[in-house]
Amino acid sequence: MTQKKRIRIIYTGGTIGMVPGENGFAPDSGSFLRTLQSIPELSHPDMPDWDLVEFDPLLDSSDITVREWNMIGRAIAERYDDYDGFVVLHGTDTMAYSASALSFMLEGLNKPVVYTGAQIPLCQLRSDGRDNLITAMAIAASGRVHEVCLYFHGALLRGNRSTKLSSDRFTAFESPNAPHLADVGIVIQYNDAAILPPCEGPLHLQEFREIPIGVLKIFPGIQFDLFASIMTERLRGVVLETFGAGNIPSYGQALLPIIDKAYHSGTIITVCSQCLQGTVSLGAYAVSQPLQEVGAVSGRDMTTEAAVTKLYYLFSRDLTTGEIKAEMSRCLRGEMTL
């Protein structure tokens, strides 16, 4: 008789387990396990064995920080050998950030870690959480993926390629620059060519440190001098969300002295695009060439979520500035197309 797979469910909070209260929907400590135990499908013979670890306090995902990323990482690493896979239940607002963070944090990962959640709480009649949870557990037990991924409404995405598209549709996430790892209908159709190969060696958890990192979105008419005061030597990394393929307005080259000063202070400038699809190509247009000249790094087709969390990861490894710039240009966990 085949031994049943074991899955650990890590409940951090978020819409999936919220209940109505005086001030609207909010997480409720202690009630979620009873909710799960009341779902008949989770006791079906074909389902894996599972248990639940619940964060205290439960959080709306808007309140997730580096501290909670480390907590999720520890919850996996400390019991890594005891389970065949892990499902992380998380609020949708910052799920793509957390999935990206864990993809870098869990070095040598060789088991499924599947993020999911819901747009409507499980306690509500039309909740999408039931299917998301059941399918995420099936994927986590399948052994077909060996990376951090995100499952939502029929699509399995690489975690560090995902981004939230909608606040009110069930199709809440997409990976604009990478294929789905699986599409789910009557059967789960895995895209084996897109799935990362298994890692060799033991799992290592690289916890993140609290590093000063910023995101600056370029917009028409931006007054760059207003941002000069924050581009100091204390700011270790900046993700610059530019137009198109890495373009910035010239405005008398007002931004370049600020970036040049930050660069010489050791700040890593990573250039991403505001476009959901496509890649940054510094130097392709004259208005992006100066960024290359002052030492900015192309984020290529990384999401902002991946670029931010990759910076946290690399700075937490105590690498030199040159090493971090080199690693930002390399694909470490399938987060960019080279």
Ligand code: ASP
Given for the second form:
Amino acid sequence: MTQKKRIRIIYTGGTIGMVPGENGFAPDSGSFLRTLQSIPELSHPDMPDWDLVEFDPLLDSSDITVREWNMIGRAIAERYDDYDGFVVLHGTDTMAYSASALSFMLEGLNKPVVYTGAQIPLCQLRSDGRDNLITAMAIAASGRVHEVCLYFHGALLRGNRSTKLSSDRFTAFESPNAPHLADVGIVIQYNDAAILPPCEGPLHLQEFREIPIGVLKIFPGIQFDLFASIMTERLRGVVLETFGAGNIPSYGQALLPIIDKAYHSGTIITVCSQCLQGTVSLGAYAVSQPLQEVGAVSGRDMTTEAAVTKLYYLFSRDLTTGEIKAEMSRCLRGEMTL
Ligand code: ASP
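Right, the form predicted on its own is done, so what does the form predicted together with aspartic acid look like?
Now the complete complex, all chains and molecules, led by this one.
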């Protein structure tokens, strides 16, 4: 008889376990294990063995910070050898950030770490949480993926390629620049060509430090001088969310002196696109040329979530500015297309 797989469920909070209260939906400490035990499928003979660790306090994912990413990382790394895979239950609002963060943090990962959650709590009729959880468990036990991924409503996505698309549809996530790792219907159809090969290991947890990082979204008519005060040497990294293929307004030459100053004080400037699909191509248009000239790094087709968490990761490793710039341009965990 083959040995049953063992899965650890890490419950951080989020809608999946929330209950209605006076001020809207909020997490409820201590009741989630009972909720899971009342789901018959979770004790089905085909289910892997599982146990649960619950964060204290449970959080709406809007409140998740670097500290909780480190806690999730530790919950995995400290018991890595005891389980075949891990399911992280997390609020959907910042799930793509968290999955991206863990993909960088867990160096040498060769087991599945599957993020999931729900749009409707498990305690409510028509919850999507039950299905998301059961399938995430099956994926975590399958041994078919060896990376941090995100499962939601029929699609298994690479964690650091995913982004939240909808606040009210069951299909809440997509990975617009990367193929699905699996599509789930009657069978779980894995896309082996898209799945990262297993790492050699051993697992090493690179915890993140709280680094001052910013995201600046460009919009028509933006008054750049308003942002001069934040672009100081205190800001270690900034992700510019530009138009299209990496374009910024050129009126008044107002942005460049600010970026140039930030660059010379060691701030790493990474250029991402506001478009969900496609890539940054600095220099393709005249209006993006100056970004290249001031040494900005092209984030290519990385999501903002991946770019932000990659900056956290690289700054946490005490690399030089030159090394961080070089690593930002490399694909480390399948987060960008080269
Ligand atoms: N506000 C919730 C959260 O991110 C939304 C969700 O889980 O779907 O925690």
